[in-house]
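Just the one chain here, laid out as structure tokens, in the form predicted on its own.
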Amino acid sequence: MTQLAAAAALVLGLSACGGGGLTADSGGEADDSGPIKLGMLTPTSGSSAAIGPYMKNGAQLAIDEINEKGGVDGRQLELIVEDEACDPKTAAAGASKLVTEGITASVGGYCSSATLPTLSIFDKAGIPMLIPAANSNDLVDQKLPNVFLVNGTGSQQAERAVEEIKAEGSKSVALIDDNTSYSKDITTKTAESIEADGSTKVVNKQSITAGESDYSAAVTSAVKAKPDFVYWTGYYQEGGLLIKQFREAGYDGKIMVADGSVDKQLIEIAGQDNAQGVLATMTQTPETIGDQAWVDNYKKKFNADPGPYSTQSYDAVRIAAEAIKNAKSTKGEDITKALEAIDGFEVFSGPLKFTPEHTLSAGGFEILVVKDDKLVLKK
């Protein structure tokens, strides 16, 4: 059963079953008294619940400031937080729940694979959803209206990573993903970007199993396939236990990771000197924005760095305010007209107008470096 059946079936189970409160006539129109409330799924159990906080905090920041000035439309906002797991049922789970808090605005999505289940039960509830990490081209491919990705789309991160792979003048490249939604989707876009321009080629293309120990058994199939660059498009777990595996097999090419593996973490799980000068497509970070104060900002509230999706998720908050302002209305059909009539408004990746698919027009993909223990913009 392929990612994307196997979230349809989940949806209809849950709808067959109840769905847990799943309020599918609600016409996403919250109370109308009391706080604006907006919803987020993000990882704060499983393998990836590092990021967790990052995008909680980065949301609950750009609450916090629109609240002093105001509110939207005099009323104050509300953020409420449910665990995704990177888990297609456990994020389902939450997203129901989350419709029976009666928030306005979906304001989260990490994993793509745990993010897919959950547009079709805020679909229709009539709740529009900001996604500001995951990025796979399922998302987008349902055409559900309500559905708004406030960051690059797996498309652009695979261009931007053959942009990458063509400039160290590499000639033969292993692409390998961990069988889920995100990764497969860039692994794809890129095998096929690679074989329509030619002046490289993928010479071992894999999928492993999240959530083992040991890939040895894959970094011995791509090594003996002499690729002069390595791609990996999973999370950092893996990553950086395949980084690991990759040095101690003797390989001294090129790696570069995706943006699912930006995370301090990945360095600690590779070692810092297997790490060294890994390369890693991401859209904007923390250390890249070039805004000191905001990063100060969120220092002084949190008492914590900034990390990976937290520029993005402060901005999904920003954009789902604006449009909710400019909507004049709570209702999930004005909220999304509103969305699609932005033009101009300011975030981290410039002047905001979405595609008529409700992408971003420029994906914003980087590259970043390691550099002792940290991932810095490659100069």
Second form
Amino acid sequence: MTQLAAAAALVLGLSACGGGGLTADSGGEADDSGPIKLGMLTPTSGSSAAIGPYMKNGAQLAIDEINEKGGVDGRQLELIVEDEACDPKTAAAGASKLVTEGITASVGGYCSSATLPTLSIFDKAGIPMLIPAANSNDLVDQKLPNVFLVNGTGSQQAERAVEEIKAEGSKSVALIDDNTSYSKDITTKTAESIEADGSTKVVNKQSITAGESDYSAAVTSAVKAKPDFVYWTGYYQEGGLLIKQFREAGYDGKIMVADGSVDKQLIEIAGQDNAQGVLATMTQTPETIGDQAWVDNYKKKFNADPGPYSTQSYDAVRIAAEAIKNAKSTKGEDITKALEAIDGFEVFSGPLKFTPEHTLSAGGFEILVVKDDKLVLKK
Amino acid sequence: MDHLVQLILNGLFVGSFYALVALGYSMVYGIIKLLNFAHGDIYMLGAFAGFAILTFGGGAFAGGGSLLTLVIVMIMAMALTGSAGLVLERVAYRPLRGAPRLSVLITAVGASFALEYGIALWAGPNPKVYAVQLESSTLNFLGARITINQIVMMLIAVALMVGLDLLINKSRSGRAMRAISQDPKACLFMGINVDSVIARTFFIGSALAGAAGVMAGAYYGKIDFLMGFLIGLKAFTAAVIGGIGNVRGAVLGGVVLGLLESFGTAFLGSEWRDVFAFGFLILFLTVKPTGLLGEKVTERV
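Form predicted together with the partner chain, following the form predicted on its own:
Up next: the whole complex, starting with the chain shown before.
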């Protein structure tokens, strides 16, 4: 009885927070008529603001396609976007706002550090999350039932990275991260598994601060350790500068970047000559799997090129729609069950099935390489 | 040995940027006791002004990449950021001249955000890549590497600083600035146009920050609308280390901070760079708030 009272108080509290939310569709309990609302947190301001439109457009493309085909169970889908700013406080506020808007599922999440605090907000409101971009292991380590990663995890990325490092025959590796949850996760996991067979050593491991221009201190210290392979796991802005500054410091070994750095601006910032041959660990994208029709469609609609996580966001919406359709319900619990039951649904990274931890059963990470002014699939 | 020389060179190079930006901080503080927190964003504005000049005047600078191009663009950008400094002073600071210090400080923070997100609106939130990037050969100096560009940039920075020092210590206008920093009311009675001298101070400080912005753009290649934030704080730290209000102290503080960071990160690791820098800020504020060269104490008779 007291539990019930507490629950009632919670629901009342949530709807009161919404301001004018004292209607039937209070937090988490989506409406039974009208459009099915999907919420997306993505950075539209701040240092990663460039990513916002890529994710938003990707999701919108899927929603428009589904709506054209008659929606889900005869109901249209609607996308509500809130700013995440790659900042935990902004993201938490955005998540609460989405809850009061009565979204059925969340299809956003870019920066892992900003996505982390939103997990429990959505969990309390019973809203399932399909996270298209953020991929730190911290996200699934919380073991919340509502969290699903559409992107491969940090460990899966690290696994693929180590594979590549060994394949290149590297003996000494330098790892650099930017101290964020996402980036640190990959370097930690990479460092853990790299020395397993004794053939390769981590000779230098450091964290830099994002948002600066001069990384000569980090570069000097890394070059001094004489690595033959450098792996940078942060975002492209710093990645471009690091590549440039490594080359200027006379380093001529291999450089690899993680998926946060996969953007054509990486090459522009580094300078085309410096960037040649730089490797990247990345999940599949329409460019790399050669789905030209999808890219053309996107371009026609938004008058812009798709970018990182356009495809994952597109997939997140499609998976959410599939689960809602299978569940024949917009209740969080039912959708979560339907998500767990999905088997063989075609997404860009292959037939989809979630692991018991709610991650992709296959990471789908590939190695890209910079050729001229593009990142192309390494053959 | 070669590693040590490399650390010193890295420190001096970064330090010269800090020093250029710190000068504006110190000048404005020296004269009206205002911490102009929008100053780092003037540096960012300079980088974007240079970017715009290069983009729109693309034809005129075709085949650029030469140092002459850079200097011309830099002078134009300095004029632009100098004027922006004037506008900032006129719009945001002068109306609050008599207000409590805290109000002015908050206005400065507001001006900083207005500049940042104004540029983000105009140029978009994505980082931009400079059209003219200096390519140059690398010199070996006692086993350490330094590029000719780095040397030239440090020389430009030194030239600007020497010019400023001469201006302040040898010219009429400089004498007026020094006089106002001692007692603005008395200056008013002596017939000095205080407003115009303060405006001039803003112009010079902002122009120097703009020059640093263009240099950073041409050297690092990447600019973005938030680039002024951290360097603004670092320049503030440099000004405090050198003795805020003291122009030579700002230069010394910039170089000292650059070296401290360079050595600190070499021994502690890169993640300690900012902790180290701002730790020194706190250390100086508690132990020697007047900084290395010390603010000149107002003489009262």
